[in-house]
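Consider the single chain below, provided in structure tokens and representing the form predicted on its own.
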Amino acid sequence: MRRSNCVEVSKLEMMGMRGGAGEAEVKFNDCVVGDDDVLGKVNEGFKIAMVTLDLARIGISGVAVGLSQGVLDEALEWAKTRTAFGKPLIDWEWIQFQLADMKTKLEIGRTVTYKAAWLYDNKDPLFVLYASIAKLYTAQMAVEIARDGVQILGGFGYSKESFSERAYRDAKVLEIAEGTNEAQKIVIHRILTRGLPEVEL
């Protein structure tokens, strides 16, 4: 049985990505659901919800890697064939130091993002650890790699014409969703403390 009219649902404009199918605040209201309507068992929604998190924790990271690989591909393209003061932008060693830094960043998330889907393909509880501490690192690296390849790009970089100016924009909700680092620092630090939680995969 269910009460119509119970949820409700308010359309949100965000500061990011704006491509996707849309971000909505969702109310219940009074809502009823029959025994037809459960999915899962009852009373372990929560338990299904927090699995479910730990994933998509992994799935935010892969999103943050290839935002920043396209940052740094835009940035080094316009390093190369972009002048400033009589050679070209990759000449200068500030910028050179800066490319190091971005490709240092990305690979490092590279890697602990495939160690955690590696972990979690494998059925490893590590997974759970894993994927915050991937969560956490990539989503930070974005949004640093994404104002560093506007920063280099410059006034290019900060038009609506670059890749890194909507990685920018699109980047800071990594650090966001999924559970905030603040969320994810938790996760670790208990982890840490108490051991990893029973974890069905």
Second form
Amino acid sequence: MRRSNCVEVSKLEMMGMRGGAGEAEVKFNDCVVGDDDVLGKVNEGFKIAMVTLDLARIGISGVAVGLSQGVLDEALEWAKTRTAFGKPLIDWEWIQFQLADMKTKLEIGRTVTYKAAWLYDNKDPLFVLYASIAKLYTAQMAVEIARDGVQILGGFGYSKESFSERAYRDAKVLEIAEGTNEAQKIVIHRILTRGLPEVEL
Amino acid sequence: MIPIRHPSLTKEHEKFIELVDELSRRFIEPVADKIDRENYYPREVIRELGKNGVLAPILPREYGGYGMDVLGTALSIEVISRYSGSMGILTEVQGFLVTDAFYTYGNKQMKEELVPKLARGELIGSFALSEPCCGSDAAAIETKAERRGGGEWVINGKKMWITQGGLYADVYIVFTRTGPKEARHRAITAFLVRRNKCIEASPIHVMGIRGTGTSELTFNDCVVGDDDVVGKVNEGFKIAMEALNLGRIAVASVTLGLSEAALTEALEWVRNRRAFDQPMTNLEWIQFQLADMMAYIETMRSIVYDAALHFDRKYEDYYAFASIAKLTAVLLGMDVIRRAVQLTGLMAFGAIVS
Ligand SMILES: Cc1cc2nc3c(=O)[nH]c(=O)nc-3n(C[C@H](O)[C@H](O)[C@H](O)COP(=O)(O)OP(=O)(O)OC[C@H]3O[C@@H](n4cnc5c(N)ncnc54)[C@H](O)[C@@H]3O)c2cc1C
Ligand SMILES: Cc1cc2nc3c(=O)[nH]c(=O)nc-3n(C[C@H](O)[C@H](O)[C@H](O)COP(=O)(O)OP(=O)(O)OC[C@H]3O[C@@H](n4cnc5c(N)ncnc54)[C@H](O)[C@@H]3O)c2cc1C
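Next, report the structure of the form predicted together with the partner chain; the form predicted on its own has already been given.
Now the complete complex, all chains and molecules, led by this one.
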């Protein structure tokens, strides 16, 4: 479907992932397209959506890992330079443990994301399972890391001058879009009980 | 909205809840969204709440309050926050942090002239403690007040994150260093500072509780008098801590109110939504989410009201309970709201504007 007057759009204002994304509610009113515009086969569109989404999940995990790395970098730098109660934040054990937890979660997230991508590249059907596992884990990870990062930054983390403020809002949508956390659980549970679906890779 | 019920609430509390709810619906609900989206400071709402005695309900009526106990005051902030978290915070800062501090520690003139105007929302007051150097470590603040001849003090320094501090405040309670930095909390004095050209303000843009006028302030040679000392010289830190003890209960109440509103919205959403050929409320996962949220909210309610009662009954360890309530309520509340956003899917993440 190409852009045309039959398409009506009303904009949505979002918490995060603002700007370029330009999310909108789109209405199609008597839009005319031809046989040539069918993508794949008639009545086989759902499969296209699902296979695309499998791949896109790895993309979402990539976003989650990137955002989290940015948050951790900012928190680490801040903890080294900010002092409270007479010493740098990073000398307080609680801060050290928070940073250690963030790093641990991030590396687990990175590993499972790369594994999903590797399975895809190697045409391994396990890819479908790992794409869901990676999305489920990294979306939650990104929200948690962003939350911890904002916390380490204190008031600065709540202000729009920090990267983490934006990352926190951006991260939340990763738990919702392209298959919610719960949708991933449905997929994972299905594979657990029924085995892998057949996909062409 | 989910009902506010608890064995510690009296008939008087219940009537007060109704009043605050009615006022909130009339004045806050229509602008709640605008406060957030347009970073709109609800000056008029503050005036309306003030007129009705619910801005600083803890004060006696003759001072512009409602003669409520701490529990009643916490309830008012909870109810207000069901409509707007920003408004809950503004009420907390104006009523608890500023007005009550002047009422409790201020001299006769502050108490008789300033306090009623603040409580009625005729004047706006800010609480200026945090600085670029230090937030958590408030005993390390650096803004200086130096005494010079003729009973005058000169204030210089920067304050950070000050709610309604920039364009809106008419008066400030400013915490300053009046001795060596090493003396920490034993050399901090609170002053009343009136709006003046010596104060420079720049806005800080924040993620949430928008429209509350969060600002950075610079005090350049601000001159105040002996009469402007709040409490005693070098005893200001205690004023800040006492105010923040009450503030903690209020912040916990904001979280409670926000969580209740989030659960109400999520419940209504899933009740009307279908997924996978069935009403969403048939799904066990959804039921368990709602059950968790409800359980957390009632846990929050108990600990918040309990902390308020510790104040009202003058228990010695009331301040520990204020911290327990704030810590627990914000953790549980963040969790409740995160789940609510998740349950409402796309609709919580964005709202249709045109
Ligand atoms: C929207 C908003 C409104 C505000 N309004 C006001 C106001 O009206 N008046 C006012 O005076 N202030 C106000 N504040 C300031 C607020 O009180 C401070 O941001 C808060 O006290 C935290 O201080 P900080 O930002 O300097 O963080 P820091 O104190 O630098 O702390 C950074 C992080 O390190 C942690 N940390 C610090 N010390 C330790 C330790 N020893 N061990 C382990 N962890 C530690 C902190 O918990 C935090 O997670 C406001 C802040 C915001 C964001
Ligand atoms: C920023 C953003 C960008 C987006 N971009 C696009 C885009 O480009 N193209 C596009 O097509 N879509 C897009 N979406 C839509 C997104 O994919 C949906 O929001 C998402 O699939 C969730 O659907 P929903 O919002 O209708 O929630 P619902 O499906 O109504 O779900 C509500 C809640 O119920 C849960 N739930 C549903 N069914 C079950 C069940 N059986 N068991 C347990 N829980 C369940 C869900 O997990 C969720 O938590 C975007 C969304 C956002 C927020």
